[in-house]
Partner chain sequence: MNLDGAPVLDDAVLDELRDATGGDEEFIVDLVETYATEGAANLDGILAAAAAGDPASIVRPAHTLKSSSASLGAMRLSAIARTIEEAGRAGVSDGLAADAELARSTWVETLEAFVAAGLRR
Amino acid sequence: MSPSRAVALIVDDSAVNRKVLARHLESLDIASCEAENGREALEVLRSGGSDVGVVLLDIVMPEMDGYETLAAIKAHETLRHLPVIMISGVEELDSVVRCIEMGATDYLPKPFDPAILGARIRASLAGKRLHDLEVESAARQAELLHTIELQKEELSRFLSPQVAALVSSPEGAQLLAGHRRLATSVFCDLRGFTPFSEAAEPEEVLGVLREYHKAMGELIVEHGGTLEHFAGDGMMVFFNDPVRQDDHVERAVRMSLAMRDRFEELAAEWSRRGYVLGFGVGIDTGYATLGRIGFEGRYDYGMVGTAVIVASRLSSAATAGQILLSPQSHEYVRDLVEAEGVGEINLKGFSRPIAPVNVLRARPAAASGAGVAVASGASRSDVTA
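Please give only the structure of this chain, in the form predicted on its own.
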């Protein structure tokens, strides 16, 4: 039979009745298959019943009657939505009610009216097709959701978790387009990396960078930072975007302190291999524009503003072990950290010197969870760029 034609399963113990129904179905361009009783019908449906669009079921049959067959079909996980039309010589109202309550689509007495039977069969087939489309649509939606989750998981391997989530979120488009917000920028890189990379084998350099990036990357995620990029031995991280963080300056400082501690562990191991490297950090806070930067096929989520430049210049000026904090950032965490002045520094590109501080350690009160919230209300900090 052609797979494009609808198929009806005729279940009747009378060969004559089955033949009559089959001829009528053929006139309606509906293919048919047959079963002599309910047990045989269930075997047909379970073994290859996916092509069957409707069941024409007699009631009075040996071995397994129509009631038992109907109950079995409706109890089966994959068959329960199959339309079943009862065609029987039993015309009692109780029988009709019983079958409808059990889930039969319709009930027609024998002898049946061909026109009515044809209309009922076509309506049942239409309902079955609609149900199949709904199931297919639900399956596609589930597959799409699964694909999105896999894509987000894959994105999180290449982007900061916050940015990976932003890409697939409803509000992401507006944020990606560009907005203005108070944010804290952190730059950090290695001291002595250039001499090390000149003397070491490329495989050794790559191995050190992988260890360094892995350790620092874990701390970035732990403190809720957004990684803009790795650039060799350097990296840029910012806070308070795309996820709002009232304590973004404190987070930046705590991350930097944790990075310095972790770096000391790495440096001790590297020293045993003959590698001498240091670690410096620069931090600044200010209003900036954040959003998508790059070109078609290669985009990043970035921060643009004076705070980025100042943090970068401070990182370059920091000696091994220093975390240079700009005066603006220091004001937010003055009571949370112990710091020492390093005098005024002339930063490249700025006409006036800056007086940063070197963060030595967190104060005990800060370690217990006290903090200073940084105002970042929407009235000033969120402006579409």
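Under this definition, the rigid core comprises the largest set of C-alpha atoms superposing within 1.5 Å between the forms. Positions refer to the first chain, counted from 1. The structure displayed is predicted, hence computed values, not measured ones. First, how it differs from the form predicted together with its partner chain.
N346: CA moves less than 2 Å between these two forms after rigid-core fitting. Core-superposed comparison between these two forms: the Cα of G280 travels less than 2 Å. If you fit the rigid core between these two forms, you'll see the Cα of A31 move by 2 angstroms or more.
So that was the form predicted on its own. Now I'd like the form predicted together with its partner chain, please.
Chain alone follows, minus partners and molecules.
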């Protein structure tokens, strides 16, 4: 809105004064409209029909005087930013002070000096324009943020929420580039899935997988795990990256217990349909390299390290219902869970056997010595790869 196209609303009960003022404004290339009193002025303003950029307001008027009008404008949600210039005789300065305290922008003394008139109206219009631009810019920014949120939401359908958030965070680039960190890896998959998928119809297999992924996905998110990938019935989840979690081992174990419980509910339903499936988990903790893995066109946010392989092998070694925890991981949560030894196991690719435990259940909170639990040390020993 350029000053030359702005409309000034003249509010004065004297037709003579309105005409004189309108004529002055015309010579300043400012269009005007008129109202006889405050009530009429508010009707004009609320109808929003005209492009009023400034109100020139007389004080003494019938029906609704300048004070009431000013108060109504300043109390109105959108009109309150409209500049209001009081028109007053020089002997009414006390009233002007009161009006300025009520939010009037300025005052115009009568008789009008064209130069002062022009300067004050232009200054008010510039202020109004600035305000309108700010409002517009804030609206545009809100729209932009909304778009970004939508994109993040869309992205998080494909990525784990942590990785989706990482992509749009300032430290994201550095984390994506690769870093070393202590992390806990969880592998889980189904027992009996291969024979099931051979025997069942593809629709049934997909139906079972969908239920399984949905249930497990909710638990991964609930426990703050980062889902690296799922392939068929297998899933790999890790903790303490990209979001730091001092209790990463505890989270991994609690998620696995929750998954096992949830799986049993699903399996009960499936067994009524004649599907016999079991659930096994392997967990290990160790230093690993984390970041972007893959090739141009297809990258994953992944974890590479011995802990990943050990967790995978333990998951394969677990029988239905077992959560096999490596000795390293077990150290962190010894006070938090009840576990049983399962003897030494030789893992493929490892020269020495390891002695994992099978997690039976979480200890009740009171008996666990809550708070002692999980060491981290992760923040001290981070190395950028």
